[in-house]
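There is one chain below, alone, in structure tokens, taken in the form predicted alone.
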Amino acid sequence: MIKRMRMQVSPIGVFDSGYGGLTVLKELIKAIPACDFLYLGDNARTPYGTRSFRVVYEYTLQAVRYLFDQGCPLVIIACNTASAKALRNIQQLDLPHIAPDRRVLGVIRPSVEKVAEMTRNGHVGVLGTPGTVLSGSYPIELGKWSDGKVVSTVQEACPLWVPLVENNEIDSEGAEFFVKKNINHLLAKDKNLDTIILGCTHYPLLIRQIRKFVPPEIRILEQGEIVAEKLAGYLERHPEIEKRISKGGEVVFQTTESADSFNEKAALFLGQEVNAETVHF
């Protein structure tokens, strides 16, 4: 159940720079139901994958600032763009002097470590916005994370997919066409492959689609399940964190822009209404 939140609660901050961030909120929600959580949509001022690095980063920076703010002791970024850009400054340069006691984690180095496991040959495709193909976080984190078991990463990027899901034209032609034109284009790249990442938190919501067009023998990480899956072992695994994240079982929606409109797309992405405040920082 999602009502509001009490006063002096130490939530899971989770960031999207709109509204994908809530498939993966939805999953978190079912594997820690006991914890409170603050959702923040940077819809104002989305969309953050044609935004240079160092926007990226300031944004976010500012978002993980208001949550800290807001009490939460852990934030989960969850936007691939936000990840690839920011998130290892943060981590390496901000974090130490502004938070040392607190944590911030993305959704890419989970979806990388699920991967390594899923892959049979190594041939790993990413489907991904313009913006988080263009960085090449998945190519170098698969690399780096997959102990090897990654041979080949292809990409390809979606401009129109995330457009088409917020504005409700998943089950359109325009969707249909758009999926199997980008899908054709991944799988030319690569004969071979055998997993694909869905490298943005939206695709989601065109999985109806995209299975039409993949091959069954392919198989299709989406983000939402793993990332809640490794945050349930983060936490286990650093009860120093854990114990400080209040458990009520409460989530609350903020939102840079109009809540009216946040609260009728986020039905879209959770399955059920909610009751949003527009915030500035």
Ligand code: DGL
The other form holds:
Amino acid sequence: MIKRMRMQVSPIGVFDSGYGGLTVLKELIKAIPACDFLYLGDNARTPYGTRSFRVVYEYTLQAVRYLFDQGCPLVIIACNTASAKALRNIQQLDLPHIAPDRRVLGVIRPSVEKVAEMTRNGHVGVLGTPGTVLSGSYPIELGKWSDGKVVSTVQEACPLWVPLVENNEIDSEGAEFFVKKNINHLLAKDKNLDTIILGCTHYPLLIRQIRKFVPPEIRILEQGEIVAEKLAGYLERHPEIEKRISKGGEVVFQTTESADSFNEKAALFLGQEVNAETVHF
Ligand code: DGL
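Got the form predicted alone; any chance of the form predicted together with the named molecule too?
And the full complex, kicking off with our chain again.
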């Protein structure tokens, strides 16, 4: 049972549009268990993947401001869509005014650095929401940060995967149909793919379906572990942030939708009971 949080804590904020960020939170708890965490799922407004830049930016900024108000010195945007569409603006335009001493990090840069280490022939595929794919963030960032190791990036938008996860349809025939369709499209775009990035934090929840259609020689990058590993390194390099995070090993869950349905599904995804509260911001 995940405990309720004490008063006066300064947890790491972990934000996603819904349940997907739980795949990141799970690994963060394993990597840095002493830290307190506050998970916020904007389930009332999910999915973000089909929304415009302006809307995703506004929603994400609201969530970040809210997490700062709860005392978080550091916020992890555990959502590729929000990382792709909002992170840069928040870091460069908003943080200097609203909280110059706090940090907001995303999930795309750590994934890009890792894929550069993993690929053998430089042919990479990205599965993501329509928003992430249209933003071009992965091809752009792979171009900048892969040290020339990635020579080709193809992408496939999977608009139905997030709703399938949010509605707990992960083992259904419908999920199988759409996973197969999108994977086949991606594979047809580059016959030499050797690594696929699951560029949406919801997608690891569909991993059993995904593995059915991805040939075994192609590696699949799931982000949770990578983000956790990179964050642990970041905290070592930034003691000024690390020392401000409270260390009670406690995790609080908040959702903008019904707490009961969040509890039910989060337990399924996390493998343990949670006791969330509904918040509005
Ligand atoms: N988990 C989010 C991501 O990584 C899902 C986005 C959505 O709400 O559509 O992109």
